[in-house]
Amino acid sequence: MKYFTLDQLVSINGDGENPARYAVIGNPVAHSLSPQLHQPALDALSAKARYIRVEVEPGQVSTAFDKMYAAGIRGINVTVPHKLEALESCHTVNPAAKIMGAVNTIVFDSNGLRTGFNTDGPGFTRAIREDFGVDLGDLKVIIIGAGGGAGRAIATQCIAENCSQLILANRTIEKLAPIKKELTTMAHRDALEGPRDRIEIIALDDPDLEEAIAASELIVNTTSVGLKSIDPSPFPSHWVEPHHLVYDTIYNPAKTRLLRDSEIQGARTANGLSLLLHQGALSFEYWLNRDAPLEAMRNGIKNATKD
């Protein structure tokens, strides 16, 4: 079954064999790769548990959490459009998730109380280390599409990792001012010496965007531009230089126009599959309080995304 509705939860564990213990909620949710990520991990540990998809309507997240716990679910992943509503529906929220303004992982305690976490930021740190062999905190970063949830989570992680420079770029710059203000209060590093501020915001149509990209070392695309094969790069690809590391949070297609063009320019590139892997592994570790079987999870999503 591709997914369950809330009304179907009462019967998901009727036979008691390999009960559903973990789930992802979203709307829509049928496309989520989370089961292909987590079921192989559960199987590798002989956990005798299932991971399912549950489609939840906006405004029903808190009710969904109650029904899912009653049905036997003990850990939840949260995808769009529910990450903010999930945060508001938790009894306790991890401080980093509060700053990121969204929750993507729910852990139930024995009394059904909910704690919310956001694994996107820490997962991104692990992804950059794996893909490029460098620490996020050692890089000057520009985030394209920083006004969205993924962009904000990654921006928050950049400051938590003490990046020396962070540039937030977005189509509507009005979204960035409050994010910059909040991140500035987090920053605990001396101001960057040189012509640029420690944290800057810029519109995607600003003529100075090319210079901002040139001044960065890691370029992160968190926009949806690239999901369609006909999509262009979110900015002129010839702005990319060989010294750049280019990370596109899109993983399907595996190579967006931005990544293809960046490779031609001589840059090193990576897609969002590593972020999917590591944010999922962190969720798994919160739920089971043990290391996630990374290779089982990696093989699961590789098999799921084969052409």
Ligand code: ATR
Given for the second form:
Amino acid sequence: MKYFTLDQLVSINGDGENPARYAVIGNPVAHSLSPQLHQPALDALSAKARYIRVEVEPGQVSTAFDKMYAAGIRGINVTVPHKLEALESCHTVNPAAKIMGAVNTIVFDSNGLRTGFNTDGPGFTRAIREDFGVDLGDLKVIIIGAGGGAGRAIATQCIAENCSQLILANRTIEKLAPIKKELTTMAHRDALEGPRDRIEIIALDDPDLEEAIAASELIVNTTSVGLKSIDPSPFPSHWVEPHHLVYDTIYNPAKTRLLRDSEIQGARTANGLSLLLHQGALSFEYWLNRDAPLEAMRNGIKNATKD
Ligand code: ATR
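Please show me the structure of the same protein in the form predicted in complex with the ligand, now that we have looked at it in the form predicted on its own.
Everything in the complex follows now, all chains and molecules, and the chain you saw is the first one.
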């Protein structure tokens, strides 16, 4: 079964298989890789539990959470387009997730009350450590596509980690002013000394973008440019220099034009598989209150993404 609908949930846990305890909601949801990540992890711990996909219509997220809890589900991942509606449908929201404007992980307490988290940001910190062997907080960062959901989550994480420089770049510059304002408030509130007055915003077509990239150590692509194999790089990739670390949140295709060109320029590169892995591992940790079996999850993703 590729996915269930809400109406099918009622009878889901009497079918003789392991009970469905965890799920991802989205629309469409059939192509979500979350089950390939989480089921091997549950199996590795011999948990008698299934991880399923549930297709939910926009406007139905709160109802879905209620019905899923009633059906026996105890942890939920949220994917597009429901991350904002999920935030609005929680009883409690983690403060960082509030600033990110998106919730991708739901944890239930013993009364069924739900708390929303966003593991994309903290997952990114782990991904950078794994791929490049450095701490995100030690880097000068530029985010290409900071107006989108992933870009905003990563930008928030950069502030939480106290990066010494954060440049937000986006095709639509108007989206960036409110994000900068929110992040600046967060930096002041948390009395962070690093990036507070060093959050800059820039349009993708601004002639100063080349200089902004040159001044950065970590370049992160969070635009959707690269999802199609014929896509160009989201900015002129000959601007990449050997000192750069280049992270593309896209993992399919495994090597976007940006990553291929960056390698030719002599830069170190990584794709979004490590973010997929670590955001999932963090959800798993929230639900089961224990370390996630990373190798099982890694193998699961490898199997799901191999051609
Ligand atoms: P999300 O679900 O993450 O919000 P999205 O709305 O598709 O995804 O936006 C992802 C990012 O890709 C945005 O920063 C978007 O730029 P705009 O805010 O200007 O729309 C960016 N993006 C999408 N197509 C693009 C393109 N052709 N060139 C540059 N940026 C693009």
